[in-house]
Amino acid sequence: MAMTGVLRPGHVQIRVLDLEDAVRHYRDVLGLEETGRDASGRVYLKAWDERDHNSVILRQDDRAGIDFMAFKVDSDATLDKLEADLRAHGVTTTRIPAGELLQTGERVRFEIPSGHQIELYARKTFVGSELGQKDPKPYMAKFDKGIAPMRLDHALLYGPNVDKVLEIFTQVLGFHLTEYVTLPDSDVKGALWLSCSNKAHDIAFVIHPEPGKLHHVSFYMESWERVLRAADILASNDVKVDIGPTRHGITRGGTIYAWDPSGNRFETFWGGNSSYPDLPPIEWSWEGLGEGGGLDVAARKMHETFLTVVT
């Protein structure tokens, strides 16, 4: 498929309660590379196979959660067009100047009906990978530091009005719905998986009474074996695990969910099915989410913490 318009998830800014404790977790346990710090005290990180300057920004605050999630678009012209399209749809946008985030160009920020701040941007400094751009090596031992995911993959966000969120992402931003869950005894779509690529999903939403909540930020692993290795590393570092290792029925991805020191949930994710805009979305019932193995193929049950614990 032609990759135009919105290309991929670009960065997330996560609120943490103790900055240095969080840096140790994301850098030393998760295995991200620290790429900079700015005058406001924010810390920037990237995964080993990411080529842009940053994908994770940590900011100290008195409450955990997510400040915003951003998507990279293919050009300045697309950024301008999508901003105009958002405004025509009734969405208020704000331009944030280049350089407000390290090595990042001008951004368009807007609030969606679930209460989350979403950003679009076209430019970020290309720093490359240590594998190199010409005749790259397949592997370097330093990439085994910590869990060592390849990239930021997606986020799951909790909030109200997910039907209106679906409109914005599909009708304005060009995403397609890949899978959804209907609420009990209803045809209401209470959980959505959305893609701007041919991945299983690039962002997901679940209906929730409180706006602007983070369920998890997900990092992509090279293989199921690397997910299992991650389980050993989490155990060795006394990191509290929520679910896994297991596999989802939804997306068919292998997974572990765990919590950072501030209580923000993160995921190590592998696999997942392919999606294309011409394919109809897969429907899951509420029963299928639990007993049908949509959430946890191995246990075939709902997990209370998964449904209720957010930041």
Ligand code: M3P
The other form holds:
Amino acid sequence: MAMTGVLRPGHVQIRVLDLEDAVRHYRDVLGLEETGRDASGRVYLKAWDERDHNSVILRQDDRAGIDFMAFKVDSDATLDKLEADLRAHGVTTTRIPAGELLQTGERVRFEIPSGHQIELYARKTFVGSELGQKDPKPYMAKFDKGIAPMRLDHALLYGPNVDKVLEIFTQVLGFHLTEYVTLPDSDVKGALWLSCSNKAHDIAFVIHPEPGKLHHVSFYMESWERVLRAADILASNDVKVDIGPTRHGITRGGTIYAWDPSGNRFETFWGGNSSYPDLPPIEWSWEGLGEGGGLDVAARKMHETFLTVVT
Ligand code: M3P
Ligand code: FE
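One more: the block was the form predicted alone; return the form predicted together with this ligand.
Next comes the full complex, this chain leading.
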């Protein structure tokens, strides 16, 4: 598949209650690399297999949650075109100047009907991975520091108007719907998994009365074995685990959900289906999500925290 338009999740800005506690978590327990700090005090990090300067930005605030999630697009021309397409669809956009985030070009920011701030950008400084671009080794011992995911993978966001969000992502931004859950006794799609790539999902939504909420930010693990190793690291650092290790029926990915020190949920995720835009999406019923193992294949039940604990 030729990848054009929107390429991948590029960065998330996460609000944390105590910056240095959060840095200890994201850098030392999760094992991301700190790549910078800016004048406003925000901390920038990236995972070992990412080549652009940053993918996670931590901002201290008195309220946890997500400020915005951004997607990298393939060119400045695509950025201009998608901005025009969003406006034609009735979405208000604003331009944030290059450099407002370290090593990151101009961003187009817009609010989607679920109350989340989404951004598109075309440029971020290529810093490379420590493995290099020529004849790279597969592995470095230092990648064993912490959980050490390969990359930022996706986020699951909670908010209202999921039907309108589906329209924007599929009709304007070129995503395809990979899986969805219908609400009890209805055809209404209450949860969506959306991909701009060949992955099982790059962003997902669950319907929720309060706008702009974060369910989790997900990091991609190299193997199921590394997810199990993550469970040991979480336990030895007294990190509170929500669910797992188990497998999601939806996406078929291996998973652990756990909480950062501010109560933001994160996921260590491995595997998952491939997706293609020509394939019809997989449908899950509400019972399928719970007892059918959509959420948790091993426990085959709905976990109350899945629907109620968000930041
Ligand atoms: C995911 C996710 C669920 C399946 C989820 C798959 C929640 O990767 O978004 O956590 O049923
Ligand atoms: Fe996830």
